[in-house]
Structures are given as structure tokens and as C-alpha cells.
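The chain below stands alone and is given in C-alpha cells; this is the form predicted alone.
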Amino acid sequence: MTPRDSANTEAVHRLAAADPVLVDVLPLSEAVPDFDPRTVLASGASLRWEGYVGGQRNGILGGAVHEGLAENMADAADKVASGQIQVRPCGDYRCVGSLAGIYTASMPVLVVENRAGSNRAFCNLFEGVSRHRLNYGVYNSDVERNLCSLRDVIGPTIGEAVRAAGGVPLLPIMKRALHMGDELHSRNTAATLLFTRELFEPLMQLQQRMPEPVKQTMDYLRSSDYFFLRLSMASSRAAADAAHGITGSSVVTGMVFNCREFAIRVSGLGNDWFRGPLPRMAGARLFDGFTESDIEFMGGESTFNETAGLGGFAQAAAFPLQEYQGGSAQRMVEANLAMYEITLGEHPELRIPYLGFRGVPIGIDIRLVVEKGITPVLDIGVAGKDGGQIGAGSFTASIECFELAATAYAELTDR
């Protein structure tokens, strides 16, 4: 076995061995004590402030106002430009960003611990069923009211319940949800129900002393089919982080994008992000009244799920997605099978019933992507130019960033 093969075997092993457990829900400033409270986080590889545009820029400014760092959007823009407010990538603090990826100090985050690797990752809470959300580039009084509810009621209540339960193991839920029609990116209905069941007893115990917060939390969970997405994102980030930093490995350990570009990192290539064009749409279903001309990329890091073998790498487990993001069962199976062509292993626990309970493909190899010209399939929500979600779809990553990474890898290993 060559040194590269040994390194890649270890990377795939760490991806497969990850054991994610939700251990708490805390304000970001408590979960990450070194977090600078004058900071707003955003998805993707870092940009200069003038590089942020559209919904991602609006989300950053709205986050600053929500946090009390600025009086209004204009004031926030001035303070970011002058350096009084910092904008940094989510990854700097082990957070994983949904769409625009906005985090501020007081926002509650799901604390997910990988007990196989003793590392943690964080994700903020699903903002609810309204298509107008901060992470979709909208900030107004309704969004602010919802953010306050998450901060003051929902987050603390779920946190108490999780602590009372002694933590919630997530791998068993993910494993079962894949057998119930989820791919744990664009469909999380089964996983959310299974997770909520784990909290029934501790929430009922809390009911006696805090009835109204428990009622609001149950209403939130009941109406939020996508709640578990944030848990799968944190789980995938924790697994990918555990597989990162292995000398000689050509396995992808992160896929993210901001409002301008897509980027990947590779286990054996340090902390550099290799950047390329934004993903290309393979197929999408837009809400009534919207067309492809309304689509805007605002960023996103939920593609850590594909990095860990979920989402587009598990489409054959989620035929109900046809109703939500279009496509057909045949196309889903074909797309899923193609992902085995660019990966080095299969997950021993997360399996796809339609494929004879074959494990989801894990361990994207940059060399295979370039050699075969097959790029990762990504299941993502679709944002609109005026903010808000306007649909969902299947996208394919650009190959340019994989080519750059492969060149850098070849130069490094040829030394």
C-alpha cells in the first residue's frame, strides 16, 4: 500500500467512524468562548467586504442589527467597512452555515460532538417555515421577531431537554431516516420526527415548570420538517473535520460556497480553500411565480453533507424529493451511482435500501473527480434575488476547484 493509499484509507475510516451526538444548545458565545462578539459569520471561503453582494451582504448587515452592533442596515454597512464589525467565515469557529450562513454571538447553536474523534461542530437553528429568513438574505421585523424567539425560547428549551436526556445520539436517527425516505439534506422529515421523539420525555418533564416555552417549542418542532438539517450539517462538519489534516490524503474534507464562488478543501493540503465558479443547476423546482432568472447564490455550507455522503450522495434513498426539487427516480439513482465513481469507500452504517442497502459513497477523491470528469451532486435550497427561498434543486459542483487542488496535490507529492 502506497503512502497515499494509507492516508486515504485513514481519511475514509475517520469519515465512517464519526459518532455525532447532540450534547447541548447554547449561545454561540458560550459554545465558543473565544468568539469575538463584534463578529458576524458568513458562509464560504473568506471575501473582502466589498466582495459580498446581494442576499449574503444583506444577511450580514441584518445579523449585525439583530445583535445590537448597529442601529440599522446603513449603520452596519459603515461599521463593517470601517472595521468596527468583523466578517469572518463560519469555518473559523467550527460552525457550518446554511445559505448566507449568518451567525452572531447571542444566536443559539446546536453543539454536536463527534465522540469518535473528540471534536465538535456547531450549527444554528432552523428559522422556520417562512421563506423569508435571515439566512436567505432577508431582515425585517418578522425575521427579527423570529430570531428573538429562537434565542429566548426555542434554543434554551431544547437545550434543557437535551441536557436532561444526557445528549441525543444522531447516527441511529440518520441511519433510520435513510430507510424512511430522507437523504438528510433537502429532505429531513423522518429524521426530524425521530429526533423529536427522543425529546418527548424530557420536554414533558419540563412542562410542569415552563409550560408556555415547552408548548412553543413543540409547535416549532411540529411545523419544522427541516429542523434536523442543521443537525446533519453539524454532524457532517464534525466528521469532515476529523478526516482533515492527514498528510498525503487526496480526500475532500469540505465543500462550501459564498455569493461568488465554490470552494473545496483537501485533507492533505492544509487549510487552503481551492476556489472555482459557483455550482451549475442540474434541475430544480421553483415555487409558483418564479423562474430561473430569479435565482441568486447567497452562499451555503450544507454541502458538508455531500462531503460526508449525504444529500446528493444519497438521492436514491429519497424518491419523495421528486415532489420538492423535481427530477425523477431514475435520474436520482443514476446521479447517486455516479458518486460511487469518485469516492473511495462506502459508509458501514448509513445505507440506501433501493441499492440493496449499499453504504452511501464517502471519501471524494480529487484525482478521481478530475480523471473521470464527474463532479459532486449537491441538493440545495434555491434563493431568490429579492431574498427568501424560491425553490429547491439538484446542482453539480464546478470542476475547476478540483483541478486546482489536484495540481497542488501533485506538486506537493512530487517534491
Given for the second form:
Number of protein chains: 2
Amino acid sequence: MTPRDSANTEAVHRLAAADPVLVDVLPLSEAVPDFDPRTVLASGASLRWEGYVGGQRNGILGGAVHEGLAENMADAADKVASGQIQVRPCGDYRCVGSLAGIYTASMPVLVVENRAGSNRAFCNLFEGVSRHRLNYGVYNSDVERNLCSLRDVIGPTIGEAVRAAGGVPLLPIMKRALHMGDELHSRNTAATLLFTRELFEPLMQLQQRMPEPVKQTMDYLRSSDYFFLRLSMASSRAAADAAHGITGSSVVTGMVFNCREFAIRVSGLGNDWFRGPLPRMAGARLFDGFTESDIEFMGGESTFNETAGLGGFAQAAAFPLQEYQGGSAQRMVEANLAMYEITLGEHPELRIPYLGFRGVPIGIDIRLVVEKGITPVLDIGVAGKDGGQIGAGSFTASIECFELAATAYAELTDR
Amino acid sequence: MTPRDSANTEAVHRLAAADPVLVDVLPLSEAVPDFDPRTVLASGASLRWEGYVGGQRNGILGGAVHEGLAENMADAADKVASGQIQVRPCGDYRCVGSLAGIYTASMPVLVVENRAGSNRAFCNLFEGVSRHRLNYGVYNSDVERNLCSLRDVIGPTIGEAVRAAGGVPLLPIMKRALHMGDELHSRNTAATLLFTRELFEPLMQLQQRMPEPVKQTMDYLRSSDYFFLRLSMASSRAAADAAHGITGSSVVTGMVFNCREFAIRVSGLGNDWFRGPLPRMAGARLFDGFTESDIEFMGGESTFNETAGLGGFAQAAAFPLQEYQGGSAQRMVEANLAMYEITLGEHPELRIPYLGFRGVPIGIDIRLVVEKGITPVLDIGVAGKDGGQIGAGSFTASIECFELAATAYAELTDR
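Can you now output the form predicted in complex with a further copy of the same chain? The one shown was the form predicted alone.
Every chain and every other molecule in the complex is listed next, the one we just looked at coming first.
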């Protein structure tokens, strides 16, 4: 076995062995004690402030206002420009951003611990079914009211329930959900239900002490099928972080984008992000009245899920997504099978029934991507130019960042 | 359009239009006021007492003892033989039997109303995950204790919750479950979860008044993935009953078996059951230590589900069943597609994602079965010779009863 092979074997092993458990829900500032409260986090590799545009810029400013760091959007823009408010990538604090990926100090985050690697990752809460959400680049009084409810009611109540339950192991839920039509990125219907069932008893116990928060929390959990996405994202980030930093490994340990660029990091290549153009649409279904020209990228780190074998890497588990993001069952199977071409392993627990219970493909090898010219398939939500969600779809990553990383890898190992 | 065509169109329409709603859980004697309490119901077309053997005979006797109609099994056998206790088919009271299909007066039944046809059907409660259950031909002190808990705690508590909820519409649950890996016969995992979620709030409300029954009921609902089977069975029976009795229709409106025979009824052929040999095993997975020679048929009317387009008619919605009943995804797709060959319609709401959201095949036409030599595929639980469940599998109906029915149909329409 070459040093590269053994390094990659270790990376795949760590991805496969991750054992994510939701242990708490806490304000970000408590989950990450060294978090500077005058900070707003955003998805993707770091950009200078001038680089942020459109919805992602809007989201950052809205987050600053929500947190009380600025009076209004204009004031926030001034303070960011002058450095009184800093903008940092989510990953600096082991957070994983959804779309714009806005985090501020008081926002509640799901605390997911990887019990195999003893590392933690964090994700904030799904904002609900409104098309207008902070993470889709919108900030207004409805969005603010909703963020307050998440901070003051939903987050603390779920936190109490999770602590009362002694934590909620997520791998068993993810495993079952893949047998129930979820690929755990664009579809989290079964996982959300399974997770909700785990909370039912602790919530019932809490009911006598705090009936109204429990009612609101139940309504929130019932109102959509997406709650679990934030848990699959934190789980995937925790698994990818555990697999990161192995000398000699050419395995991808992160895929993210900001409003301008897609970027990847590689286990054996330190903390550099290799940047390239944004992903291209492979098949998407936009809500009525929208066309491809309405699409705006405003960031997103939910593609950590693909890094860990979910989403586009598990499409053959989720045929109902044809309806949501276009395409056919056959095309989904083909796209899924192609991902085995660029990965080094298969997950021992997370399996796809249609493929004879084959494990999801894990351990994307930058060399295989470049050699075969096949790039990761990404199942992502689609934002519109005026903010808000306008659809969802299947995208393919651009190859440039993999080429850059492969070059860096070759230089490093040639030395 | 020939008279037969229009009669069949009406039958298919009634199967498609059925709108099943769980409206209550009641003791059988309250759900069916004319039920004679000295009666035990059993699955399948009627048999003389001497005809009942093995597990089904055992179940009947156990039911009589449970109901207090006899001191013990021997006493029960004497009283049945002398006519003091009567044995009747479940269908005489619009009940639908699981395996042995034992019903007695005090047993709680799910009351399912077809709001399109204004007819009702009843099914008793899943006995839980023990391999030893009355409906698998076993009666002992554990089984008795469990039946008492269903009668005294679980049934009444679910009944209260269902009434508080104003009834639970089942079609939306069934529709979603087909997108979540269920075919609603051998797999009811998603439907059970979705149904449980509907009861969360009413159970939470009941908790203060009756904490212990609510806790036991939650434990019961959480303990398995099969609760919903009884609801899909009652829904299917209600739909099939609505489609029954249309003059000139050659559509199958019931498939059942007792311990000796498979039998079908046909919409336009009155209340006769056309009998033939038991189904043949197509692919089954038996629990460790059991072989095909251990299989014993002890009845079953869950094949009403196939009559209504579920189970074997929706296998391509439930690839995880490969694990449970053997086979491959490809074979499941082929088996499912074959069912379109012998049916006259497709359900407008109940759809299969893998088949491009094609509606499940409904309206089995006896003439097509005989003409093409393709018989219904049935996903059923498998009982063992000593009682108890020993596996599950996919079976194919024997053709003889369809031939008998086709002959009767020809005679009737030639007259």
C-alpha cells in the first residue's frame, strides 16, 4: 500500500465510522465560547466584504440587525465596512451554513457530537416553510419575528427535550431514512418524522411545566419535512472534519460555496480552500413563474452532505425527488452510480435499497474526479434573485477546483 | 361501451374514489350492534368446523377462551362442535382478518369509514412484535395478557385520541407512505409513523387525565412498524366492499384465504366465494432456523390490500422489502409491472415514485387473469406449523378460483 492509499483508507474509515449524536441545542455563543459576538458568519470560503453581493450580502446585514449589532441595514453595512462587525466563514467555528449561512451569537445551534472522533459540529435551525428566510437572503419583520421565536422558544425547548432524552443518536435515523425515500439533502421527510418521534416523550414530560412552548415546538416540527436537514448537515460536517488533516490523503473533506465560488478542501492539503466556478444546473424544478434566469447563488454548505455520501450521492434512495427537482428514476440511478466512480469506499451502515443495499459512496478522491472528468452531483435548494427559495435541483460541481487541488497535491507529494 | 365495460369502469371508479377515515376504535360488539356475542370470527371463506386445522383452529379456540365463552381449549372445542359457540367468516360482519383472523365480541376494532361510499369496515389491533400471537395461531398466558391490554388500555386510549382528533383521514397517509418505502402490506413503516404523528397532539391532551394509558399506548405505537397494516386492511376492505355488487362487473372485490383454500369474490357475481388451492411461494425470507417445510397456512384476509392495489401491486414502492422477503429490486419491479397486465385502472392518488409516479394498478379483472395466465402477487406474513410468525414473503395466487369465477361469469352473462 502506498502512503497515499493508506492515508485515503484512513480518511474513508473516519467518514464511515462517524457516530453523530445530537447532544444539545445552545446559543452559538455558548456552544462556541471563543465566538466573538461582533461577528456574523456566512457560507463558503472567505471573501472580502466587497465580494458579498445580493442575497448573501443581504443576509449578513440582516443577521447583524437581528443580533442588535446595527440599527438597520445601512448602519450594518457601514459597520461591516469599517470592521466594527466582522464577517467570517461558518467553518471557522465548525458551523455549517445553509444557503447564505448566516449565524450570529444568540442563534440557537444544534450541537452534534461525533462520538467516534470526539469532535463537534454545529448547525442552526431550519427557519420554516416560508419562502422568505434569512438564509435565503431575506430580512424583514416577518423574518425577524420568526428568528426570535427560534431563539426564545423553539431552540430552548428542543434543547430541554434533547437533554432529557440524554441525546439523540442520528446514525440510526439516517440509516432508516435512506430506506424511506430520503437522500437526506433535498428530502428529509422520513428523518424528520423519525427524529420527531424521538422527542415526543421528552416533550410530553415537559408539557406540564411549559405547555405553550411545547405546543409551539410541536407545531414547528410538524409544519415541514426539513427540520432534519440541519442535523444531516451537522452530522456530515462532523464526519468530514474527523476525516480532515490526514497527511497524504487526496480525499475531499469539504465542499462549500459562497455567492461567487464553489470551493473544496482536501484531507491532506491543510486548510486551503480550492476555488472554482459555481456549480451548473443538471436538472431542477423551479416553483411556478420562475425560470433559470431567476436563479441566484447566495452560498451554501449543505454540500457537506454530498461530501459524506448523502444527497446527490444517494439519489437512488429518493425517487420521489423526481417530482421536486425534475428528472426521472433512471437518471437518478445513473447519476448515483456515477458517484461510485469517483469515491474510494462505501458506507457500511448507510445503504440504498434499490441498489441491492449497496452502501452510499464515500471518500471523493480528487484524482479520480480529474482523471474521469466526473464531478460530484449536488442536490441543493435554489434561491432567486430577489431572495427567497424558488425551487430545488440537482447540480454538478465544476471541475476547476478539483484540478487546482490535484495540482497542489502533486506538488506537495513530488517534493 | 359494453355493459361489462361500463360495470367495470364503475367498479374501478369506486376503488379509486374510496376515502377511508379512521373514525373510532370500539369493541366489536359496539361497532357491529347485531353481532352475536357467542361468535368467533375467522379469516377466509366459511368452512365447516371439522375443516379448521392447525393454527387457525387453535386461534378460534383461544379466542373463545379469551372471550370467556369456554373454560379452556377442550371446552371450547366441545362448545363449537355442539353449536353453542359459532364460527363465522370475518366478512359476515365487514371485518377483515389478519392471518387466522380471530375476532370476538369484546375485541377493540378500528372503525374505518369510506366517506365516498358511506360504508364501514373494521379491523382489530396489531398484537405487537411477539412472534406468538392469537392471529398466528398461538394462545397462552402471554397472548391472553396482551389481548387484555389491547382491550382495556390500548384500544380505548387510541379511541379517545381518534375521537378528539375528529377522525384521521387515511388516504393522505397512504399516499405519502408509498413515497416513503411502504407498499402498505408487508411494509407499513412510514404509514405507522405518519399515523402516530397525527395522534401526538390528542394523546398529549389526554396525558393529564390518564398518564399511564397514554404512556402504554405510546410505547405500543413505538414498538413496531406494523400498526398501520390494520388500517390499510380496513381501508382496502372498505374500498372493495364499495366496489362490490355491480351487475355485470368482472372485477375482483375480495381475496382471502382460510387454512385450506384461497378464495375470491367478484363484483358482479354476488356473495359467492370461488375457491381454489392456497397461494404458492414466489420468494420469501424465513427467520433463522426455518425452512419452507415449516410453513403453515392458517388463513388471512390482508390480501384485500392487493385487491385495492397495495402490497404485491405496489412492490416497486418498497425496495427495502428485498431484505424482508428476499428477491431483488429488479424482480420487484417486474412483479409490479405484471400486475398492470391484469388490472383495468390506476389509482389517481396512490402512486409509485420509481414508476414515474404511475398510479398503483387497481381493478383486477378475472378475464384478464385467465386470459394471460398471470395471477395476483401477494405480500404476506408466513406462519409456522407450531404457530407463530416464521417469516414473510411474496406469493402468487393460484389460478383455479379465477377460472371458476370466469366460468360462472360466462354462464351468467350467456343466459
